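Next comes just one chain, in structure tokens: the form predicted on its own.
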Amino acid sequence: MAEQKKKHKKRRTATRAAASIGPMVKEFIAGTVRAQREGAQKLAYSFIVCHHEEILRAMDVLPIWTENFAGVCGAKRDAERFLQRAESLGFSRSLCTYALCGLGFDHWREELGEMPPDAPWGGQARPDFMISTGQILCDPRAKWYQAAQQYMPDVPIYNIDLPYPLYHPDRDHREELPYYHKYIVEELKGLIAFVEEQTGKKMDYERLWERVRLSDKTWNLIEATYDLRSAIPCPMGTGDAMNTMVPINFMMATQDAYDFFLNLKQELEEKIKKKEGVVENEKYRLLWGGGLPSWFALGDFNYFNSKGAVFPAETTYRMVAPIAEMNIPKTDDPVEHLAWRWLGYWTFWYDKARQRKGGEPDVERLINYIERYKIDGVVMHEAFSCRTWHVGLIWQLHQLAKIYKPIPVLRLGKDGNKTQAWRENPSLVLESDIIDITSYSEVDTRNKIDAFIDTLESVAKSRVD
């Protein structure tokens, strides 16, 4: 049975940009329905964040978020169906739920011939091919497809291996990433294979050289543009970035990519000589440190911004790192080029973790921000079905309230006096899923951000300036 559909309030957005991604996720999604409907290009599955849009683009290959589907689904609360439907087949509710809702949502259509009733916004094509990616990521990109092979025999799969070495306190990265380099080059020299035999064309490597170029330079362009998110009053906050992450993960190595970013830093720059923020009186800045968030509740950064807490900054799914600070090797071929990008972003912050004692990459990374955003609070969601990407989340505000010794700030005792202690940053932990909406309370978690923010008025009250 369908999942009855909650009425809620559609989340406020703080920019036109932010605004504008909803008609364009919905266009391109109907944009591989009406592809595969008219034969006019090669479709493939793939996952995010696996840096071969490049090579698919330049083949003229049209990517299929799997991924942005279920999330998709998820906003318009209509998940549920898909997720039952993937239970009866034999998955657990306990897996990823964006694989489940993929396979519930593949088995009903191949059973059908056709799109299930009232797919979202048109429902998600029939791949050609499929590209699954093992990495250090998350469970299902090796099987989630192999999976929904059960339902399509004929739909070959690709599977691209894109590692990274692990860090270590005590020893420098660079030393193993020659070795790492020339197995990813290896690994996506034989996707490009594969996808020339599954389209029948020849890889232009100039025309793989413009898109590299191009998402070089929408990287550098985003981290300039999210930059200005540091000014006070914050320009655009992390639940309209939830919306701008889509370009970012979905749209690389495309000039309507690095148009949006460039429209966005317009606009955000436009709201800081006019000091338009977010909130009209903005009392906290906070850091979204971790976690996917419940995408049928977005609506909960709004609640934020009611008790004047903005997000000027979030780990979560800002995919990007500036090119000129990885120190990328001079190379004349596209391929080895990628290869280094990967692993220069994956290591970036290995390098400032080792400077400090006891420091991760991960914590580096939370300290940078809350320094570079001027944050007062960080919050993170836990996500249940996705253990991975989540895992680690409370270690890692343990580690951060452990290793990091910002600037002392005087306090002011109950007596009266003055005394020198080491500046918080409060921290709250939410606790759902991201697109399984019978694992979510609003009112639970109403209540937690009313607690959380009673705590950063609290401490702010016992500061000196």
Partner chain sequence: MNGKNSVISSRVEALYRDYGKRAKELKDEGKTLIGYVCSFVPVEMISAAGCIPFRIRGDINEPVTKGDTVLETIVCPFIRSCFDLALKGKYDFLSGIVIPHGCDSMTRSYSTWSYSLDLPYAYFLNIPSVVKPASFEFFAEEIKTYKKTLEAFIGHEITEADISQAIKLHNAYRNKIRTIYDFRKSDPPMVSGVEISKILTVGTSLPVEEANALLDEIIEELKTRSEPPLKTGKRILVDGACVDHAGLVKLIEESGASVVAETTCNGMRDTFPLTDEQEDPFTGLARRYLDKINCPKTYRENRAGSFEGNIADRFGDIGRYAEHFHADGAILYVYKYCDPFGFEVPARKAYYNAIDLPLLWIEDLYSSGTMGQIKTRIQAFLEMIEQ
Second form
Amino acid sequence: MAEQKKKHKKRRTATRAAASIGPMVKEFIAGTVRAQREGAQKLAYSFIVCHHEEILRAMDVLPIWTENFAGVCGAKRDAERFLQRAESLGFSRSLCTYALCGLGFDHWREELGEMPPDAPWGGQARPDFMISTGQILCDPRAKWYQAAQQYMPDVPIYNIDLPYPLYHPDRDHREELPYYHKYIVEELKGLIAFVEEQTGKKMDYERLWERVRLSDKTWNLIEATYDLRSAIPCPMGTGDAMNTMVPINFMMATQDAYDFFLNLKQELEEKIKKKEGVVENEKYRLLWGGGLPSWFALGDFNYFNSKGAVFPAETTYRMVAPIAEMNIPKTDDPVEHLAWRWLGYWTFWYDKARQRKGGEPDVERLINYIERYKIDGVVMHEAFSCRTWHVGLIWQLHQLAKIYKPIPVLRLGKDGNKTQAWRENPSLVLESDIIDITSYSEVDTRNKIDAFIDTLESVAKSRVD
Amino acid sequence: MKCVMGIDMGSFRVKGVLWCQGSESVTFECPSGGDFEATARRAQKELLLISGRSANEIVGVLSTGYGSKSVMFADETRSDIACQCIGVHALFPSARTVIDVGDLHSKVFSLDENGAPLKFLLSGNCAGGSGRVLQIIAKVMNMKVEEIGEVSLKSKKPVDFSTGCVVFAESEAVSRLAEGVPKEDLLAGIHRALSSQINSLAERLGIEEDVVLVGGGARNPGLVKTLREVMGRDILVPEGPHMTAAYGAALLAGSLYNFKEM
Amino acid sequence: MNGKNSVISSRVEALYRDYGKRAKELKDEGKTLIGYVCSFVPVEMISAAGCIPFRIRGDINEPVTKGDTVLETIVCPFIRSCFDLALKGKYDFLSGIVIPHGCDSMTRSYSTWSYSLDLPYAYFLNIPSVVKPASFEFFAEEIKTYKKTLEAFIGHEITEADISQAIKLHNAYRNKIRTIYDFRKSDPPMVSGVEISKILTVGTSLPVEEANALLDEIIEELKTRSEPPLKTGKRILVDGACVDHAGLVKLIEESGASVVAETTCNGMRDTFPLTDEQEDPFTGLARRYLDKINCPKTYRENRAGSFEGNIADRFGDIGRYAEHFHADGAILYVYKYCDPFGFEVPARKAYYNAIDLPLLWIEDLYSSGTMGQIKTRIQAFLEMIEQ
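Given the form predicted on its own above, produce the structure of the same protein in the form predicted in complex with the partner chain.
Complete assembly follows, chain above in first position.
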């Protein structure tokens, strides 16, 4: 473990913007610890992608993104001791390792009454309250803080339910949206009431609107920025996007997030003008089509790059969609708007999927990205400890191969004649975990990548267009 | 005389092929041991010794396999899938699906009529679907892994293994042995379980005929038999099925170094 | 009475061994069967539609093979087994399937199920993960959508009278199960855990009227039973997720103990709560499924304000059952990769400690291959509580 830590060097990013993220994350983790000491602001354990940042920011609550902290422990290759502690408390190692890491850390901090020794980046501050969310997205998010209460019984929880209708090919989801919307509005209003009670402040709805407008503007800017990555050569890959996911997911509804993407957009435009790509000799354009990354092995993206492969797009952590295409009903109430945006985001690909035989939203998104970003192959990662993002991936690749074959080839028939045929994009599924490094083998992973590059090469050679 | 060398540095055994212009190729294999780098050098030395060639006749060395990057004297490194495809295609031009049962993983891949790899899948990180499970069971039975296939063929009533997990397969085997289940039935059961897992992997990839079985696992007659049964189709097995990647590596080295004739 | 003419040892046993046997016959008779997993699917609606709800079961003796070609191995082993069997054609008599938002393993595999099986009817039922007034309102609406899709499938309306009738029938089923449970209260119990496991499993594979008739016969048989099926031993409560086979209970009872209660998904967690027959049926169903089924998936606000108070609220029903059935010890049986139960293990352990009930926590796969290892642990646990 010690050796692994020592060997771990700073990873090279393609963009300056991505390189600036590390210190930023460090600062806001340190900032929460500072804030807790100073006591001026309330701190809330929070989960990303709940469309509640606007509410928290408008009420001056400082979110502590517990998934982020676990990811930081993973990236620093220092999660193992917290995972082991969680295991010793009776949590199975097969559960979400973000949550295990967080629970192990919390238990340790509460036991000591101070940060555990050498806590990564100064450690995670004790919250004033916790905001859970079951959604229909992630069981651990509904259980994590509840489990943490065993070690912090005085810290209250508010659990927001944020469901969305699942896709059915033969039914229009719009018929169900009204009762979903009504429920989500009530849930978000419940959150506001809870935060009002915790902070002793009243919500200023004008301020909330400002925050909502700011994030809408940022969503659109992110879309425009990421679309630039379709350029050839590609100016920014998924390796960088695993850094730039920070302002998307941890800083939404702040001016800093907006400014960050303004800068990034400008940087990408300059790169495109200079034809400056992530790799010098771009051979393969890949889509990171599913799965959270192994935070301790982001260097694998650089390894792909060393083989001439670049990732112009990823579905992971790109938790925004063009607002204008969502047809959000006009409303005077920012909470209603947030609820519509939530539903708009999760059902974004439904109509498009329905138009294709055998279509399904997740697969439709892959197809859309493959075309938009001129993709040659799809890579996914199956993290053993997380069902939320990693169940259904094999099926998605199956379905993709079945309904979408974009590569023209000649095939030798039994009669000896060659006929035109179509082949699917090659795909690769890596296996490891988000932060549990014991599940990772660098040799194995890189052998797999090598083999995948060899397939990409032979598929490219057999193309006849 | 010009010679090329292909080294397949597997996690269990190293396989080497030395091929010199105008003569038959020679082969060498031995356990990989802990030190891949030293084992690779040993293979190189032995190949030269067997063939009576000198080091300066070698114009190119291509390494492949799990530890390919530990072969410090290699000029080129390629993935084992690329090398297997070349090796298998040279032996069976009709091959479209290759199943490679190795120590750490089972791999399935499909190749086109030119022997180019199109897609591949590996068994999971846990050793359940790989040759490792046979080694573990052999150990439990106090037998050599080379013997168990033959013994399993005698079974008339294979035991059903309900889990693919190696850890549990091991304890399941221990308790069945204690119950007095005959060795051959237990072995036939484990071969069947492994075959089912390999078949699932192949079905996930999509099977096209002809199907060729290679890798150390293909030397096991029990596995070949059960795999044929489980897959319900014929499976071609080359002679020296564990050597095909090394052979492909040598062939690839030959083409990289303008080597015309064998 | 335990001999040849026994309902339990002949009919129940046959239906248990050849699971789906009766369903196949019904399908051949022209009936429509709709499969489901988890306790959260309001089966009343399927019965009200004139269809037969059929609980999809796994098989611990059948290795997962075909399922692995499309579904990740990190899915809960129980769901993996169910899916594998479905894909292998074991449930080909089904015309539809309902999967609820029970856990990520179900939710995230819904597309995989619905596309791979390609049945004429498939529905994903959304279940709130919290219990608040707004959640009941939402859930009642969701049940109405579920009803609408069933109506579109069967081609006619489901009336409120149909639903009320189905609610009565399913309540009757649950009451009969309770009556059977009463035979466990004596020491030794007059019905074994293995028998109950099989009855519970078989009960959800039949049309509710048939199941009720079968339970009546079982109750009659138990009333006249003179000899207890087991010797006096320690009385065990089994807590955990879905245990739809007798394998685990058999291990426990073969080790000299009796299983007297099971707070599992197909046990008391599902079979004890009733639907209020006085209420409007949608509200009644919403209340029963969302509030009365005490599943870790559903978050309940910590009203007590303390950890001890919170676990007493969350798990109090377990303690009451343990007391009611005079349990001497409990086995918390949790599947690997099960996030909802997995994250509750320390809290549940604390609860068992608080009520002073000895506990053995087992994490397992869904496979008979692991039973050997578990047996050793169970025996050691029983020896410990004997002392």
